[in-house]
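Read the single chain below, which is given as structure tokens and is the form predicted on its own.
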Amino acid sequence: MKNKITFGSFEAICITITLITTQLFLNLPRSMMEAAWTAGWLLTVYITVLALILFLVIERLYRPFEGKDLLDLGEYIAGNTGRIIVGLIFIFFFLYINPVILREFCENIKIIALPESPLSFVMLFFITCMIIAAYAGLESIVRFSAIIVPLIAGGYIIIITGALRYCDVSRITPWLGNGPYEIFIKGMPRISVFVGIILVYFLYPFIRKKSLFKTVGYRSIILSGIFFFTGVLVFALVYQYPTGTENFLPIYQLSRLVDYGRFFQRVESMFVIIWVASALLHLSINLFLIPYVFKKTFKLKYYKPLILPFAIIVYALAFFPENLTSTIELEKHFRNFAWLVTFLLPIILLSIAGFVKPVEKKGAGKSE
């Protein structure tokens, strides 16, 4: 069945850097500065640079794949059971992230904005949006992202210039920071902030135009990495390691610094704003993805009836952690390897499909 919807490049754009940078508001500057101390901002420039290079490999290797996203490309090399497969590893993949970011977004909301709120009912707020926004469909999601997205980054962007009177480099000297082997060997898997890239394939078959899927996932990655190398790059010119390190939700205390004079002052409440609605755009794609995959994996008829219980089990999943620092600890363990179902997977399987074209082919799935 044909897709009756379809995007342009920007509105993929804007979703999928919703789905990659939403990071940079939760602990992002902070870890990269733990992990390469003072050469943090060149650590970014790195994975960046690792995650445009592994994209480079998937274009290419898409080409004969055109329009199919993951699913269909495990229906192509095994039938059935290639996309059994590879469904329940993106359904197992986003359940164990969405209730960990869920749960880290609205334990930060709690602290910062609702104190006095019990968890239950700040998650309660977050989950009946995602569900009216799943429930709208990836049409509302998407076209919603490419009005919100520029006023997100222009917030992003007041914030960002408002902390520079701060700035000293002398604060991310040593420039290697704690070492090469350390940025640039251990580092590597921290190419795991561009798991949001992982849109980019379910998106595929709804691109208006087949051969924008390149320009959307190189754009996505690089207007993601100057999000993430200003951020990071401005938080440690503030902050000078290891005080950094001790810093909560890095980006909402530079927005506490900015002073525009009398008329323009506490900026940390547009953070609030552009965090809360950057945040349900993240929670709201991933909950789509979760029913959409499971109906195309058992190729069910809908997926909508799908969205409450999977819903619910978000909800429930989420309250497992027993506290921030076990939510955060969960996070970071889901960073180390998700690199290996962003970009090691489409490889494998697409490398697959190019050697059993010929015996395969009447097993290809049709995009929905």
Second form
Amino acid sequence: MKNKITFGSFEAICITITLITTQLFLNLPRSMMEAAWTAGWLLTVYITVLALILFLVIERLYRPFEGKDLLDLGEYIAGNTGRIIVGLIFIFFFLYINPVILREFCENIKIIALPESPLSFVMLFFITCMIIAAYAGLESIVRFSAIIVPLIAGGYIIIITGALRYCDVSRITPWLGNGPYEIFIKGMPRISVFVGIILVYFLYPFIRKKSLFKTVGYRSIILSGIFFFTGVLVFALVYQYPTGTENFLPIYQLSRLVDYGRFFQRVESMFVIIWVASALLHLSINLFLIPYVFKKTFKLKYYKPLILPFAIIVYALAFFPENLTSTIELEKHFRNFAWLVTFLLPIILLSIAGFVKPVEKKGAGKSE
Amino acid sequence: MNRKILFFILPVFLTFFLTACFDSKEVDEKAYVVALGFDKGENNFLKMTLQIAIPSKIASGEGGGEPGAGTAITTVETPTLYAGLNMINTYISKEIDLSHCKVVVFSKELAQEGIHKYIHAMVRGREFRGSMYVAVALESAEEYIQNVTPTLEANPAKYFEMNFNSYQYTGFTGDTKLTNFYLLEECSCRQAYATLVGVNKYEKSHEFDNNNSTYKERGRDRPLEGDFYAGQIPKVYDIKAEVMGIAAFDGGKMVGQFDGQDALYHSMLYGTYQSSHISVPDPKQPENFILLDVKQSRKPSHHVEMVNNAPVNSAEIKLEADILSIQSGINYESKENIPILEKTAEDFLEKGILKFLEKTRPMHADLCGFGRDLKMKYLLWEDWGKVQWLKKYAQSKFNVKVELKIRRPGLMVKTAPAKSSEGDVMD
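The block above covers the form predicted on its own; next, return the form predicted in complex with its partner chain.
Expanding to the full complex; the earlier chain stays at the top.
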């Protein structure tokens, strides 16, 4: 099970953060406000703590299975059948969310930057870059993310600090919004915002030191939690409830507010750059994972010939939603249930794997 | 071999993508609107006026310095904002672009009917900026825009920016940027306000009169500098357009108007006050004035208590001032007299502020954000909703405390009399 490609914790953290926090640039601050009204920031803190607790459980359960990803675990439990079932779950999972996110990003680009370009044209740019990235492979994507994520973080910090002058504490009052039940009980499925942590399970075989799995997981959740918290908090401090729930692309709206004198204004152009960079990374890693998981599920020798067909499928599926509203609805459904695959499935698999004897391998899948 | 092929294919491929954006537009293909005005239409819903910048004239100074030479104005009657833009695009050579629009003006008549839908259309639009100002024209928005003919500034966009920012050193208007207006309009604890604009009618200085001043309502025998609404300032100047005062809104409908002096009190209570010159009647010789250069030293603090289910709103305002002029020549700079001057200024401002607040009560217009402080005491939105603050505001009682400290006497530490044949003269 030796991998040719390995990378350190920084690269792994960067790519995981990208996968988790891209929603921040889409509609996360708004959806948190819709869920907890004025206490959206509190909900963010709560789900970050929940995600840390669940990851703690997963990490403990994972200890005896060092270096195995979830497909290996499926095979460990139930042989080929287990591997194929787990693999199919993830293929459908990625095939559902990737076209939705692709469509959402491209629609948003159309709204804010390229209003007159056809959607297919905008999407073509994205899909071309995704294909190139997937062909370049995991190592290139991860190493590129290590360069670009600090830049994205810098741009994000400029936007957030630039909007601080519009903040008013009274806008996040009443402090508990629509009540503790809505935040702490009904808000629990919102843990799905950490769906990107799923990448850590697939990166496990590629991480240089296996002990880094823990570091990458915790740090990614904590750093993403900080990004979520600052974004949701500043947005809520600027746009009170219910005004904030009207806003499409909350962080973009914040970037439009930045206006310091006659020279430092219209920084939303910077937003477009960091936004597209983060979207491309997100979509590229997602597109890479589909053929990679497919290859591993069905024990194929190569994954690269699968990239183009899957890219075409993703491109075609992205046109299925009738409009942006339907796309956002599809994403909402996904977010309601994604925690089942992100947190519950690994816990179930690891719990079962802890009790059963491994099924005899017949040429178990190797991580590339 | 493959790499060599790729090396030749790549530049060919790139030529398709390096020809700029699919929907790119050159800057000189656009007509940049700097001001937008809405009046009630006579034959349709809206009368829309656009002031469009002419960049070539602004840059070259063409027009011989003639006021307003750098802009073109057009008015169209239309059912909606965007329909109007479509109509205008049929007869001007360039495509309208609103990304540099600095001000949107609604006529009072339209504002009284409600402007929420227009504000929403702008917030939804990609081109409109949150930094543009929202204003209400006391008569006609069209007339106001036609009379914006800047003389000191060739760039009309810069004129609007600087003119509407003058509240920072006069206090006679307010920070009424679109973002602020939009947020206040939808707030459950405050109400929105817009800058009042108008067109001055005076042609010659001998025509000046005080009939339209608010000084009588304030119990004064002559107007102070802020006792006017926009368009009524006794002045003769190339530019007939003026900004002075604020319009109060309740749920997107204009419910009242306040003159420059009230706008000053509003900004002191709201916390946007920066500095201005204020004339205070001399405590010992009321026919004379003491002129102070006043600044906000701390943000105002508000406190709201519900007594018998009615709000008691208290505000504490902290100011500091430098002396600009003492007309009576009485030595108020002295250690003994400074407290007298401070007390006089505090009483003068407290009285004015209380009067202003009393006026906001029947309008249900919490323009100063007292509700904000009450809201912070609540844990659950449901409980806050039951308060129905904007409705309850009409039952408010007010307490205002102004603390003004004289810091500096200017470049003189005392006033010596002029010597005349009849003795010492102080006036």
